[in-house]
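Heads up, the chain below is alone and in the form predicted alone; it's given as structure tokens.
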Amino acid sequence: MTRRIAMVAALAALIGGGAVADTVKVGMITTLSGGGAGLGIDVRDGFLLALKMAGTRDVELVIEDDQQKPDIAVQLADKMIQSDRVDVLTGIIWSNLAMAVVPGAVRQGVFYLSPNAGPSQLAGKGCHENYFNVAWQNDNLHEAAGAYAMKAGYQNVFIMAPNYPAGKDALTGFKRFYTGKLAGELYTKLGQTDYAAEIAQIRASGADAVFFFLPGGMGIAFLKQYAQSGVGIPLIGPAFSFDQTILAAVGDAALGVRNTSQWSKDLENDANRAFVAAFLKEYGRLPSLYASQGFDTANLLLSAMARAEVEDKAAFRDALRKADFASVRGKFRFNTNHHPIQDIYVREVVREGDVLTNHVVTVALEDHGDAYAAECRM
């Protein structure tokens, strides 16, 4: 059995049997393996969630692992738009990756909807009619945090992220909102696990709160690490580095912490409310944010497709445009460069019985766009 028949069989089974119908083909392409498959996985479970609550077979979806490689995953959307002819790619994780991938995909006629990556370049200047961005710019969530940091009056930050694109955008959306005095601007290898170094910079360098952006695997190494070294600077961070995967690995250590998010469990609204019991009962797992985003995604491409037939594309483009689907979040809505438009809050980290997670305290940034919008033309 191929691997696209496979996941279409599987996909039948999820919402209730039955022959899935040939009618929008979805190639996902996200992480599944190594330290950053934690992030993929959601985005898939969430993505498949929202098509069994919708009770939909007109989705026949393609789901590969792109290994966090950027040349894998050019092969991997090579391959789904030449061979098994999709409509609509989704899934990445990574902003390198995009960037790999996102520009060729678009310019030939493929619709991509990310529920993650969103870097600068695409939402600005190289912004294109074919792409939407589900979750965030990626400056969005760090410049929360920096209007949070001065809210809170902290006034010497030292900051740090991976060296990618999206760690660039973290500090520079960090910097944009923050205007106090920086102890320290590092940018560390992607894919580290080892902070030693960077923990005795900020133990010296005077600091009164430490911002970083480290997903996935990294952070779950960071925040242990730091504990460990009872440095004790208040931390602050996006909502990345305190996810339901990462709060579950590090434990304790979270406790306090708080965080920046466009998406909380908590959120008063039914269709969060919906969302977070259908992914406890499906899953066994509190649901993260990287599964709210696969779930909306999943939702805005079935809104499209309840409005117009994806073969005309100028139909189909519009109908995603009027994002006519309950989020998760609350209010949503695209920019003018196809990135939200949404509120985004601060969240601390507590204990519910024996497990670590995210309540909402205030809202940082309120019907928040990205500063790269004025940019983008078309």
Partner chain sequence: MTREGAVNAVILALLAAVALAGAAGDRPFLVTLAAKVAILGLAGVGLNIALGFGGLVSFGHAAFFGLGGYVAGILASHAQNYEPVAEWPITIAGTQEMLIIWPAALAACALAAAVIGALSLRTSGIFFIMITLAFAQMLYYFAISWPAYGGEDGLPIYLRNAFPGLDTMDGLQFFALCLAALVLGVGLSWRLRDSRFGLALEAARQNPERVAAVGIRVFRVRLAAFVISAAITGLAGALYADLNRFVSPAMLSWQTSGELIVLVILGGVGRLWGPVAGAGLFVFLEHVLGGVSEYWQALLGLMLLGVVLFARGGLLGLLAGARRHG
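Numbering follows the first chain given and starts at 1. C-alpha atoms forming the largest set that superposes within 1.5 Å between two forms make up the rigid core. It should be emphasised that the depicted structure is a prediction, and the values quoted were computed from it without experimental measurement. Compared with the form predicted together with its partner chain:
- With a cut-off of 2 Å and the rigid core superposed, G256 has a Cα displacement that falls short of the cut-off between the two forms.
- The Cα position of A197 differs by 2 Å or more between the two forms after fitting on the rigid core.
- With a cut-off of 2 Å and the rigid core superposed, S229 has a Cα displacement that reaches or exceeds the cut-off between the two forms.
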Contents of the next structure:
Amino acid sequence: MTRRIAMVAALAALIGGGAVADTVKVGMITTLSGGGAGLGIDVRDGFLLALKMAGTRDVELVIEDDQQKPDIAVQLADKMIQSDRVDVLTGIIWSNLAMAVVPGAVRQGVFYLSPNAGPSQLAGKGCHENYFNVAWQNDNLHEAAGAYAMKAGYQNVFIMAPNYPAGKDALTGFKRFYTGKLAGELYTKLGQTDYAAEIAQIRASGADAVFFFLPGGMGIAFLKQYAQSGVGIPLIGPAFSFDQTILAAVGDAALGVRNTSQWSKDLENDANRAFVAAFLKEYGRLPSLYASQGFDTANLLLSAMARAEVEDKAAFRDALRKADFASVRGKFRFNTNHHPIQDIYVREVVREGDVLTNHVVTVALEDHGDAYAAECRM
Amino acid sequence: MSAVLIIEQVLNGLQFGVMLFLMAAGLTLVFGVMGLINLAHGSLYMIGAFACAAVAMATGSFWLGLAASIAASAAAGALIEVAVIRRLYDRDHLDQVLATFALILVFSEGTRWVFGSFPLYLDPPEGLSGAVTLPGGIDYPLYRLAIIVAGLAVAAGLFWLIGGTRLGIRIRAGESDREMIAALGVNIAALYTVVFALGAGLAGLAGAMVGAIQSVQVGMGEPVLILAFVVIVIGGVGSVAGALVGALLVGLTDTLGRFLLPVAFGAILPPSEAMGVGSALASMLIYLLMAVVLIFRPQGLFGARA
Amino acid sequence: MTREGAVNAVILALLAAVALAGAAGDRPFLVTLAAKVAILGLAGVGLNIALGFGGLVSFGHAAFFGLGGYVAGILASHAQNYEPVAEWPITIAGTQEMLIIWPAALAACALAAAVIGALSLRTSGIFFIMITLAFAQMLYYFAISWPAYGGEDGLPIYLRNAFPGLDTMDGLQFFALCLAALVLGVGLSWRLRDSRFGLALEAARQNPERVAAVGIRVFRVRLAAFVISAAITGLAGALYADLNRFVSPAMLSWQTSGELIVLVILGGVGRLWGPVAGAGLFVFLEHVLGGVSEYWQALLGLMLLGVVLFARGGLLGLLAGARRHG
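What about the form predicted together with its partner chain, after the form predicted alone?
Then the entire complex follows, led off by the chain already shown.
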């Protein structure tokens, strides 16, 4: 299952000054087969693009497919730590896989940089000095949606998520910032594909907005069915159901929907402009949220490598903590629990030529951390 | 909770049931005639959805896509019948389960290889989009009504095919006595290929129709496959009438369970908790239904023999 | 020694050799893989009693694999948090002792199998396949949505449970423990197959009417076989939880049930060491094919097809000739 990708070209020239040219072994465990492969592929491609743009030859990358199965992910982590002797692990997409791998891995002295999942346990009591989240704490985008619902003046919101831990966190996160009335609160079955019953309840609820968290195929199905139903109540959701990987499949049903995200392809900063252009050129498609997170994760790693040697754990940890890289989302720094403090935007789905994409509308939360940082003792 | 909402939910349950019937009909036909457990039926459903999406995207016509979906899945069905399935008829269920499990792996990754890892776009045709107002003031999506009509039409067509045509006579004869119809000069091998392709075509049709309001992606077939098995086992394997009744029963149980259980628990528990417990129980409900049916009628509702 | 005996000895030796070579050659991951083979093999040995000896095609053995795993995970997590599992009617404390966890897992799975079996064995054929699947699906959805033990996120154990005199965090020692459990499991299934009970089970598979005619209660024989089968698979689940130091609902999913069947058939249905050979081949393929292509599961599928169509009897059928019994 091993594909080693040796990075060619010179790093020292680019980073200059205090560069420490020493190879860092990175293990990437991500989902490359089955229905969830699209997310893993984008994280991987974003990560690889950053290495290529930096022209580094000092990262030795081992990539493996976790098949979206927690037991396989744990075994791959064991292999990478024990046999490949990696210094840094990254790549996991799903919270349940992260919960299976991360606590064990960081206790064995390996750094873990999360390009996507941010379960609350790892942000609060279960935080660890070797664990860095480069994406978001799981609640963040939902909190921003709650804040936006308040700002937009909605007073009676219907909220809905699948019946599993991330779904419950989503609704809790939304309610943390939305303090108005709830027209209804629904938990659906994980993997459910037919939402007629839920849409009927939404129609009957008298809500003035609907917040939903339905990642992957569930969101595609819901959006299409919602558009067909003729219920016109405005939708709000986190970026996952409106991402570049999914929008093409949802089609016009997503047009005009407001969604929350820490990144958008039209964010005005140099790093982002360069990233979007390079990604389009390299892979022939627009980058997704996941690609942007993979890209930032690699750049965080490179920034730490420029400051310290990975053998010196304490120095390398400090270097990571500084987060001295140009994030494609603009402002980025780490909180005390090694989770991001960042702006979270409200985007709107628009049509650009013949592709659907997102435009930033406003900022939902500025310099936003997470609710669990206070519980973290490092 | 108004009467209108309850009627709408019953309608939703019926519609979900009809959708399941489209999938289950082919499965039960293949089992009834050839005695074969086909786990790869979900893959044929997926092939139908992908074919429809690809053709609809290329030509701009949903209807061409629909035709393509039936053609593609029937062709795929005929192909695997001749290459693989044919060798499994006289094997035990175990070999059939394993071989068709292997076919799932081949089809899933093969589809991903051809179409990539991202979901495809497929929307209902222009003429069937949007909602209509039914008597009693219920707004209902036109496309879902179309699914109910199409499903009932397929059911009627199947009953006619089996009850009133030459092919149907052969199919029924094949169910009861293989040697006899072979002796009568019917080409059994060809008959089986036709029946299998027919079942595959139905699965493909279901995939295309359902794909338009769900997500066209790799792995979409397996959850539906399990539901379809629940349906045909409740109905009695091999019986098309049983599949129809089983499908409607499962559709209604699932939809109404999702809707009513949390409300029911809300009477005794705080809202958030009631929601959690209620929906947890709702997701187990159809399996509970199946277990109960089998405990009291081990051969299913319409099953002939024990 | 018969030819099958020789093949069996080679399988056992090979498994031990891989683990030892991994430990000696500083490739600890090989030891992990060997332990995985031993554990999946044990799960397969359990399933084989129902599937191979009894002809009971259970498509729901993941229920017992996962239940065993959750017994280990739940007891360990309570011990780590110093919270009792139950305070009423009697106080039950959590524990990290394998010697307590294993009997608990065996008992829980036997009890569950007694209930599921008693209901399922009223049916046969495809109905039996599907009703066992239904029970496993119920447990799966229950585990996903029940928040107390992590739901879909699963339940981490952090440190492997303890066995007196051994350091279970050491790969080789843990492997030795798994191997011992495997040998015990195979030994039990061997004694079972050749006992009067085993003969009755075998006869009931081939001709239930005739067995009933001589006064043996077929239902009871099958139920006993189903319970023993489930208990062994459950023990394997408890070990698998320790291997990964993690339990999740994925262990209960229908894909897991499918994979367990695949192991048994790959190795050779009804053969004592068949499931072990199958587990070895499966784990080997998973890791070798993965390096060949991103679409390796399609290759795995083609190979499985080849085995079913052209190599009936599985790996052991290929190596050791046709089965002696039936």
